[in-house]
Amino acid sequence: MNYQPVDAAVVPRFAGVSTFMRLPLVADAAGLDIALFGIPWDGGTTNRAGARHGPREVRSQSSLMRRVHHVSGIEPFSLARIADVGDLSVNPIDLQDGMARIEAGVGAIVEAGAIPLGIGGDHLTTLPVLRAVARRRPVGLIHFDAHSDTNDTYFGNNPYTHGTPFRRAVEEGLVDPKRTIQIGIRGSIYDPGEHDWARAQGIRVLYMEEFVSRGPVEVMAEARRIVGEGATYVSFDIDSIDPSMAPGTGTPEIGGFSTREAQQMVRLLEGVDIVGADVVEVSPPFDVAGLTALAGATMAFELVCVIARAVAARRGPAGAAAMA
């Protein structure tokens, strides 16, 4: 029997043990379709600290999820087995270690047969997450952010920040940047050429400009084609919605997108093989009545619905059946 959330019409959601969307905290992913889990870890943060508590304040504001999703009528608890497998061991003084212990632990999800859904964190996690969900080949990319984050290094020679993991992902093979699009780039940069390197690597840059002019319809199915049938990753920076709507974030940056202009964009994954995703930079200290941490919970929940179909379609006529 699947998992289901606790119901909050019979236990009130300011009650019980907060969990991802008050579903069960259990010791590992054996057995699940999904595994959900937090990376509290900001070592990578360049300015604004704080999302190493985002997946705390995610889980509180996830028990406003319920089971059915109000427009697909997708229940995902009921298509694939999810549970909340706790955070993931962390290091907040140690990067390097750091890094490693976030593989290890995604790592041991991957190998337990569960698709990894991370809730961050600063973006540099989706690095160690990307070494474990593509050690075995290169995945295709969809990343929805204010910012490339394919830059070199910072403050001196320093490779490993939230503003590098895309470079480095390419560099070491875990990404095929030709099955890479980001959406929603924006706001001010370093130099004319900061983009430069992303570009001439194949990656697909398409800037918030051309998201408004085109629209998310449009948008998604380019990101369909370019990730095609391969194995991909979802990478969702809670920055890439404007600051109006998501103000606790390290970089907010002015002119992003509107939470329905998101949950729609994640809607159209639909089809896409997504083998692992991530919700990243929510950072409550900087948060207004936990508007951030909601957003990052409804993108969590919008994902779920998303591979839950698809891990229920790739069981056959009985996967069907329970789409029906």
Contents of the next structure:
There are 6 protein chains.
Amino acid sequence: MNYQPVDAAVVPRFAGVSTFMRLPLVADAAGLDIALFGIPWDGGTTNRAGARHGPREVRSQSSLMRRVHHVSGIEPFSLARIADVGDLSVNPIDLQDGMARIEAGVGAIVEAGAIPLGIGGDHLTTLPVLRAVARRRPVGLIHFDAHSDTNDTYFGNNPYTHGTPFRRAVEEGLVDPKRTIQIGIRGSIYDPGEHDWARAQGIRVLYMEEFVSRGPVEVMAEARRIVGEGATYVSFDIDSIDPSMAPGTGTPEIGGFSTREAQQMVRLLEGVDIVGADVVEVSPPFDVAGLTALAGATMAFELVCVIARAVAARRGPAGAAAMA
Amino acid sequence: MNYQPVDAAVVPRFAGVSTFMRLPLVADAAGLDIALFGIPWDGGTTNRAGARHGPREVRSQSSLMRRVHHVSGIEPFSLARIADVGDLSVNPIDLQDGMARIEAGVGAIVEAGAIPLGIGGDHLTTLPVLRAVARRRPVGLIHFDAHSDTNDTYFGNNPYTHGTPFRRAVEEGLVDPKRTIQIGIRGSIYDPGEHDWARAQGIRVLYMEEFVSRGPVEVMAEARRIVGEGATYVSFDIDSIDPSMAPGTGTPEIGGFSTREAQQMVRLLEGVDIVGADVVEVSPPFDVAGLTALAGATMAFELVCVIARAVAARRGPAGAAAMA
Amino acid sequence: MNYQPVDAAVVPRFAGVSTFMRLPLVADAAGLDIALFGIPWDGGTTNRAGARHGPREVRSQSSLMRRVHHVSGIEPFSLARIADVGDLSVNPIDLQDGMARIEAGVGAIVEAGAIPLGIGGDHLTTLPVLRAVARRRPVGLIHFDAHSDTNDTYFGNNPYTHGTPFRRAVEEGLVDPKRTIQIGIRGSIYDPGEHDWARAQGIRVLYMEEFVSRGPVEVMAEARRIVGEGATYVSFDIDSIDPSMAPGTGTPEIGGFSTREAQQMVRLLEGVDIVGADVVEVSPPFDVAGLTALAGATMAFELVCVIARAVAARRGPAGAAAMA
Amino acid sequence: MNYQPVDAAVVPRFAGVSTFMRLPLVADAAGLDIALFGIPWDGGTTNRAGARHGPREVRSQSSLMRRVHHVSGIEPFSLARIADVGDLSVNPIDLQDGMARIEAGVGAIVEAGAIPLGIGGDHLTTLPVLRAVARRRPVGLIHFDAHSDTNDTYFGNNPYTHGTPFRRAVEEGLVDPKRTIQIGIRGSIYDPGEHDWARAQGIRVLYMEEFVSRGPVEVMAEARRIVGEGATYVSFDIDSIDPSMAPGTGTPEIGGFSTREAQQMVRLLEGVDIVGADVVEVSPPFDVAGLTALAGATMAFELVCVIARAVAARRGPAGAAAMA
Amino acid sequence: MNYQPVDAAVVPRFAGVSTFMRLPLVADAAGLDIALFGIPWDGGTTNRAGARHGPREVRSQSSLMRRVHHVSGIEPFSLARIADVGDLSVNPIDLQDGMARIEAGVGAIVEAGAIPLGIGGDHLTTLPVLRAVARRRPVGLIHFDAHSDTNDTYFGNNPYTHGTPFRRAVEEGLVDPKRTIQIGIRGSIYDPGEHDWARAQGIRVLYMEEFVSRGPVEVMAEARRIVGEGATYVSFDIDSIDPSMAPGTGTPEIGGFSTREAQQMVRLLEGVDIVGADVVEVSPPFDVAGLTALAGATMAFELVCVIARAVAARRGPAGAAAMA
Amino acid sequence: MNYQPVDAAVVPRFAGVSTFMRLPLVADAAGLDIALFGIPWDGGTTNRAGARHGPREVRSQSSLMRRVHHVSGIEPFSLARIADVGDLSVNPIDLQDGMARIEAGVGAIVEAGAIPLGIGGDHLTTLPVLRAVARRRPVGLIHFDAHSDTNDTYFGNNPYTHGTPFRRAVEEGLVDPKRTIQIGIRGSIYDPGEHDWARAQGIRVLYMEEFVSRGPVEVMAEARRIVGEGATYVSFDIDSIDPSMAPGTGTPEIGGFSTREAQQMVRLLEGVDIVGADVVEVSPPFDVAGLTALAGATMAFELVCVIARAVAARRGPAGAAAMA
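Starting from the form predicted alone shown above, please give the structure in the form predicted in complex with a further copy of the same chain.
Up next: the whole complex, starting with the chain shown before.
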């Protein structure tokens, strides 16, 4: 099969059924190196729902992606077998069933040997994804977000919301807190000790203000040191980006990353052993002009590039010949 | 206490904290004849969530309401003690707990002796409201909607969604199906027998097409005959109105009521013993120009007028003197 | 001079500087039969301002107008000399000066012998316009509106707002209340006697509900009887139209005219001696998709047609030859 | 193959890649009775472009369609083999090549024996569609539109725009003007004789005003008489619907059909031998809240129902058994 | 009384009547340290009105604020008694009366001993606020804005517009120009000498370009030097922020502050003796996605934090105990 | 003639017919130093059309421009004779005729001795503009853009799209590639060699990433070196600016210039011999809150200032006296 995107010089970008990056839509992940999929679920959202509509709009805006990364020169669709495997099965009215379906769906991708790259969906989706990805060992985590998402409970001891996934993931042994960094954290907090639990586990909580003073290169060097050479998951919450550039999200906080900074950081993931990744919290009902979906699609493309290069590196020259 | 709205010739409509119809915000329903309240919950929504934001925007748009009904001459705030009792306690991430809280909240209003008039929220909210309203006997139901909402289950046997409340209400003995009419039903359906269950229970399912040919006066005469003199609940789903006039809703269906028709029908409720009512499915994230919230606020005002007149009639002249 | 609109089959509608109906922009009304002008002023608005931006957007949307009325066959730009004389001088921060400037501007048009057709602006603008139009005798009035606009004062005895112009106009002897009809009045009111003052003066207040039951033909027959053969002003408040068709206005009320009904009514003005007219309360900041500006532009075109025919009738065959 | 839509009680409407009515996406029309396809092209648009984006948004909104028509009881996907065959090949920068590709694409569908149901795209697309559909004989035409689209040329003798397709179609012998009716025509026109050419050919030009006075039943009876029993094409321009219900279109005209009226008319097409149909001029960049795309999707569903019944009728009981 | 915000882990952010930062709504400022209030008035706006709607939307978006500042660790609601005292009385159609009401309203707050923090409203509101705040002595001024707002007159010698408040304030002796700095000034100007008057009074006019080259830390050090230890007012015009981050304002100028920069500057106000502050020119009719209201709410939160710390410092340990 | 803008302290910005920067609208360029004109054409757009509506909205937003540049102190309308000469004649449905008309229109401006400053329109418009401007010699080019626009063909060998103008311009000898710099190029590309052709011609392709690391001052110094003292054209594609600041464009790419950076770069054009310039790709149907049109209007003002200063310098003191 030819896993190449539709050529926009032949079929205009507005034409055709939308898939991620105009890639082929396939039934499952068999034979893929990287599986792009949607997680249309926002069952853990405590305020403004809508991320369930994220995959559809990210697919639509991702029609603006092309084949080659202009800075790195990476041609991801030539380096790796990448396709859109559709949306995971979800349940919008049953939180536990919703999480179980997501875990099962990602589990099948992992079993097939593909690296899962999910488009959310709210941030609670990352918990069942991690349950599938980290089945055999805890993973490191590079987490871009305005919020630490390590709260304990909401609304009377409910442990599962999009404000709690990483606390649960650490408790469940899915994520190694000492190999975890959260970048871009900002905004007012509920409690002076809100981030203490995370720090006590060993998580590196890097505030936006520190990011501004140190810059992307230095911050990402630290991130790479923290996760080291082990298997690492990358979770990109679109609300880490400034609301002017990503207004369509559930919990906007002013003072965020510029897209320029966000792109640079993802490019600096090179060398990290990424075993899964996601772009979450794109909420189209709150978006304007498709800005957030475009930012989400582009960040996914940046992730695809860096992961594809790693795939190619692992495969080596012989594997590359097999690709051709 | 003076339960009068803020006077717009003194305080402009854009000024002040928004309450329903600019009425006083009170802590509970004690002493009220009619309690306006919000139900900011859309936990049963199967497609486009957002009705959780309904009460806030309906409050904002209801600042355009004034004191007197221009056609009937009803002055509701002089005929009855009416106030905004705030929003019910809800739980956005736990369906069962959410319904339990709604039932408890409405139960307190009913216990206080006030007629509950709720602003949703999705249509599943009507189920716990009915559990509170119909505790002692089944009620009749006049139900304006594009959809019958009598489906059985979704997503693998989940019985509680905004597509199922009236099936559950009949099963639970909250609603007397023989004293139930659904008006404005339209749009494609899942199954040829979709409305058979409802009809088999004795529910009168009146399609939009029949409404168009017979007109509001005749249809509402039938509705009054069906519910008779017994206690009756009125549920107004904003999606019964045409999407051009109420775009901000989860499940729009073209070909709906004009607001003009909807207003006329509610005015023709006179004489019905309304023991509770709601306006549901206003979903601000999908609204434009506040049209849907304005329609919702105005329909609530129409309901307030017809209920207030009934309250005054029951109270009689002596009671009226006590009001003054 | 050739007072013809730019031809859309030569210059596309999106091209060129926007004038009303793509007519020539002229310095003053000298030589014109009908002067189109903007009144970019909303100094009397008590709630949602924005009608100051009305003329600009109506000009833009009026690029969709063409040369001939498809029903009546009227070719207004051949029957009468019509042009855009620009916007009146206004003062956005001084109510009295603002009104004085409007009166002066319209006075000059009237002096030049042209029939003024103003595009508002809020409804208070009609008061200074009437001061100019009715200098020598009171005029009859056909007033399409959701609101009677005959309140007395606001905010502590302020007599001039967009809720009061017709009370002032009657008091000032500008409008003959016995030759006045208000059509489409609806929505809740402040006081049970709100319309009593108007009725006591002899104004015919025709509610939307009566309009619905009697229909445009009968209602306009009554309107023509009421104003008779004397000089008559026509004021069209865009909020008379339903908010779904004209959302961009300051005081929307659901249950309004359809555009279809509004068009039919204006066409039925034939035979009325129209000495001035306006389309007011188009408020672009609250508009969506240009709907309200389009409705305003089209209603202005309907008025232009009916006035132009009257101009041509008065001029007679000899005058028509002079036009050519 | 099972040509059934995805079940919304299993997969929520917001999930999955969007196809028309959630039907299977197939490579070509072989074996189909009705082929749904997009025509993402607006090369003939003289004012506001954007209909090129129509198919994508109609696909998205058509996720709200279900399996059964609630009034007629028609189950189209059981009566006929229906699928989404994707978008036609187009060329956004070359008008002649664009038309040639559309003709070729539809030609293949017709050759495969399927009835083409196209989702535009601007109205010029109907010309190449007719070239494919009417290859062997002229067809009758039922044309719902605000505009006659029988102008001659634009911008210096350009014969191909979305204002001219039906003049060209008659000239090319694709459409039998004596078996043609245009319904809903309205709005100002360029020239008093604008519709004379159409009438001179024998086309029945039925103005909106006549429609309002006679009603859908009588009008459609006339339409059925005019097209008779011969092969007939149905072209539905979304701008025939009122701009409040379908704002997202290139040339809005106030005073249009309500969606209710439009639905009723399409239902009254029963008995017409429909050999092709389209829904055109949905222009998402000018849409609000997806209203126009929803109206377009629903009108397409209404067309699917009436065509599917005819397909089943032709096939007879034996064929129905083969379907099952 | 417990002046704590509603807890979002108990009552979701979308629930309940909106007050500033979800604080209690109180009748007056008695007993408060900081009084948050709305000034719903834009009577001085020369171009795009709408700031009258600012307080309502800022209240709504301020539901996203939490209890603790993540950088400084300040817990304002524990350090000081802070509440929402509602909106000031205003008059939308009488400029002088409007200003008099604002002055009276703020005067009552000042008399009650609370620090007024107003949410506008247009920038002319700052003049009557200063008349109340600076009754006994001129104040220093730190003024963030794209515009100097020191013009003289508009529209024929009108001295009071949102382009003139600081000229009037200096003339009236309310503001000490030598203790005044304006930061972020940019955009084209009417006259080469437009800023000369300000500079001649001793006002420090700091252009955006200088800010860009020197940075927030250095600029705010200069600001603190300029105002010194005396009583100082802080006025934050939301149009100082870039239009991409704050589009909903009357006079946008590209090239503005990022929210990040604006937040940092307000944090650097520590040590300034702030006796009053405002956030003005949030104009919801021109906003998109609530971005401007969110920016305004967050800047108000930043101001609350820095003022609360100063309040606590003045009160000392004994006072803190009394708080608890 | 007095080529001064309308004074906003006399006529409010919302009043009057919109022209560029409120300048006089003149019939042709005779006597002008700089001619502002619109190019309402997007015939070369391969994806999202809409730039045809650019001139109208840029005119509207340019009402916010004033007379003096606050940083440089330049008073362009006193230094040079500048006016709005209206829109060029275009043809929306014929690409070759459209280009011919644009070339002819600009040719007349150039012949009249004025410097053309065009407001697009898509980027293909720059090709016919260059054919007019570079008739006698190739020009240097400073090109701000996200895209190199030097592709070869689209959709089957079509050489003219908005992705190809500069390849054609070099091939036609209109632009000297060795005196050409492209600044801000970014985003994924079709082919690893996509920019090789440009570089092979000698074009300096400066990626956004290099711009970020070197900064505006250094980059513009290089640009000035590259174009040297010869005649130079400046083309500003609004998509060079970040989509958050300029969402209304056909091909958005995240990570763009801030408006602040863009303004600084244009100011640094001083000393360049600018013989023509444009601001293109403002596409209002995709804009929000007028942000893109405002950015386009302001960039045009920045260009006007730098060009006017050069005009004045060439004219010298004697000429300046003649201006007065």
